[in-house]
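First, one chain by itself in structure tokens, the form predicted alone.
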Amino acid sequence: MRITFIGHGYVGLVTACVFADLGNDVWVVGHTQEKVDKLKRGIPLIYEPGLEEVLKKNLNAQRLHFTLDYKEGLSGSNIVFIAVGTPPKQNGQADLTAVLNVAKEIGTHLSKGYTVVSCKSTVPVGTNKKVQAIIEETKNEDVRIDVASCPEFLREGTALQDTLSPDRIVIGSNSQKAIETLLELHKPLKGQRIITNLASAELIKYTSNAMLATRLSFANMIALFAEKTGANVEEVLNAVGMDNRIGSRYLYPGAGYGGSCLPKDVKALIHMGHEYGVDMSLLQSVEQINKHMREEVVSKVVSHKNIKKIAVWGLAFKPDTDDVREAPAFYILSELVKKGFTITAYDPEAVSTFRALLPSGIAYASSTYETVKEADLLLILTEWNEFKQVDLQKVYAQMAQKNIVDARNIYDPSTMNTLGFSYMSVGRTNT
């Protein structure tokens, strides 16, 4: 098939590369000359393990093409995927400006014949009907379209594998022909097929992310309780996760959730609920706990007396990505800068993206050991494997004071105390 993706972020670029690797003729329409030029040279715009290799492979095979020209990108396409951002407005509502603008461009530039227009962007219920109405208003008479919703469930850091072997593939449409076309495209991929209407497909993505966020905030609530009572949150949640009705995934404490999906999708679902008169207090509490966990990390740092220089390991919201959108590190470090601490930070991939958001008040190091040199306290905010495998005795020797606040629980408290560190983690006693 010939497929077009509008947008080359995480969803658009990764999915385009996978479908090209499966033998399709894939076009990606971008909106920035510099970015399109980089992609044409095989330089991915994001860090994702394995992505660069797949990108270059399919560029060389001439199955993957990048362009700024909608007419070139859409010409003869069987399926067009909308994969642009839907960032939150200040009130939490999803900003559909890019999606609706893209719909106009699609309607204007589609060539004659039949095309399925499928939205991969996470959009509120009813958005695909708006997309269809815009395309119908702007297209030529000899153009026939059906609209579908095909939400993505990619995790940054494992996005390629998640595309090839998803838990499920959701296809929502009121057109059987569109459903059959999308089923044919997805034949090589694993995962259970869920066929539904447009509204259900749109709501499935928000509901999934809201549930994941709820589990994380639930785990953090229990962690706070464990700290007050002397319980060990990891022992508690490990036992809870063994219940087959519950499971262990996304049931771990830390500094709170972040990234491009969970924060904005929880906000958007809260806003949608209010629009329909639904009590959304559960998700409002999920948000509040998430905010509180970041404040707790700051409190643990400032509880140490006579410290000035703080070393920080981890800026990305999770390991194996350079994404810092809504990362706990952004709030935490901003607060510590305001309080007058000297901060040196390191992340294996996210320094440049983080520096763009927080350009002043922080120095950036190029290695773990350089970061901790003469530091009074080490703050761990992302659970990169690199941090789990460091020589802790060398870290101890480098630091001026031997304080660690581990907001991701990557070390064993008893081991850290044996080494001589003053160690604080989340939901666990210090011994």
Ligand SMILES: NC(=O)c1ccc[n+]([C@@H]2O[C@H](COP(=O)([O-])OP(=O)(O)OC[C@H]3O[C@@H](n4cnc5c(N)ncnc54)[C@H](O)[C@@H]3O)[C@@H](O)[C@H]2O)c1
Given for the second form:
Amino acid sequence: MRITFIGHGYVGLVTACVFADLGNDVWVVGHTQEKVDKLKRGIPLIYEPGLEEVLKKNLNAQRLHFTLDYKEGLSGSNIVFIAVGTPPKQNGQADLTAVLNVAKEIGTHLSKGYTVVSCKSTVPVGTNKKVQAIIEETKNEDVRIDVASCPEFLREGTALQDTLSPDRIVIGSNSQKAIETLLELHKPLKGQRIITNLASAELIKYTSNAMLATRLSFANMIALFAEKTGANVEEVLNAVGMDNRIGSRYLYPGAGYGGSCLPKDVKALIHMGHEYGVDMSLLQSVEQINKHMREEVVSKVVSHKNIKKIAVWGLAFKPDTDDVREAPAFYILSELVKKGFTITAYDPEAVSTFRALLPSGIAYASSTYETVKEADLLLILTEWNEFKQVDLQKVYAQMAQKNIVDARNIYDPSTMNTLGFSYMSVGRTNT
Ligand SMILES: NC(=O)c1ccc[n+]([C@@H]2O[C@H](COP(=O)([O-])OP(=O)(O)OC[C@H]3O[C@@H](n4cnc5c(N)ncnc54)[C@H](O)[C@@H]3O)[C@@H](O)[C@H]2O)c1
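In place of the form predicted alone, the structure of the form predicted together with the ligand is requested.
Below is the entire complex, every chain and molecule, led by the chain shown above.
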């Protein structure tokens, strides 16, 4: 098939590469010359394990093309995926400016024949209908389209694998022909097929992310309670998660959820609910707990007296990505900078994206050990694998004071005490 992606971010680029790798002729329409030029040279604009190889392989095979020209990108395409950003507005509502602008471009530039237009972007209920109306208004008479919602569930850090083996593929459309076209494209992929109407498909995506955020905030609430009572949150949640009705995934404490999806999608669902007069207080509490977890990390750091120099391991919102959007590190380090601490940070992939977001007040190191030199406190904010088996005695020797605040629970409290650290984690006392 010939397919087109509009947008080459985490979703557009990864999915485009996977469908090209499966043998399709894939075109990606971008909107800045510099980025398109880099992609044409096989340089991914994001860090995602395995992406560079699959990008280069499919460029060489001439199955993957990048362009700024909608006419060239759309010409003869069977399916067009919209994969542009839908960031939150100030009031939490999803900003659809890019999606609706792109719809206009698609309508203006589609060539004659039949095309399925599908939003991979996470969009509020009713958006695909708006996209359809815009394209119908702007297209030529000899162009026929159907719209379908095909929400994306990939996770950054495992995006290629998730795209090839999703738990489910959701296709929402009122057109049987659109559904069949999308089923054909997805044939080589694993995962259950779920066929729904447009609104259900759009809502499935928000509901999934809201559920994940709810589980994380629930785990964090229990962690705070465990800390006050001497319970160990990991023992508690391990046992709870063994119940088949509950399950263990996304039931762990930390510094709060971040990233480009959960925070904005919870906000957008709250906003949608209010628009329809539905009580969304459960999700408002989920957000509140999430915000509180970041404040808790700051409180744990400042509870140490006479510290000045803080070492930070981890800036990305989770391991195996360079994405720092809504990362807990952003709020926490901004607060610590304001309070006058000297901060040296390290992240295996996310230093440059973080530096762009928080341009001053932080020095960066190029390794775990370099970061902790002369530090009074080590703060762990992302659970990268390379932090899990460092030589803790070497870390101890490098530090001026032996304080650790571990917001990701990567070490065992009793081991840390035995090594001589003053160790604080989340929801676990030190005994
Ligand atoms: N990142 C994820 O893990 C993930 C997972 C599932 C769904 N989603 C959803 O997919 C959508 C995209 O997310 P992302 O993380 O890939 O975003 P991103 O910010 O990484 O990428 C957005 C892309 O859109 C492009 N773009 C913006 N405006 C444009 C325009 N007018 N014309 C052409 N291109 C334009 C940008 O250049 C960029 O390439 C969002 O709705 C997001 O919620 C993201």
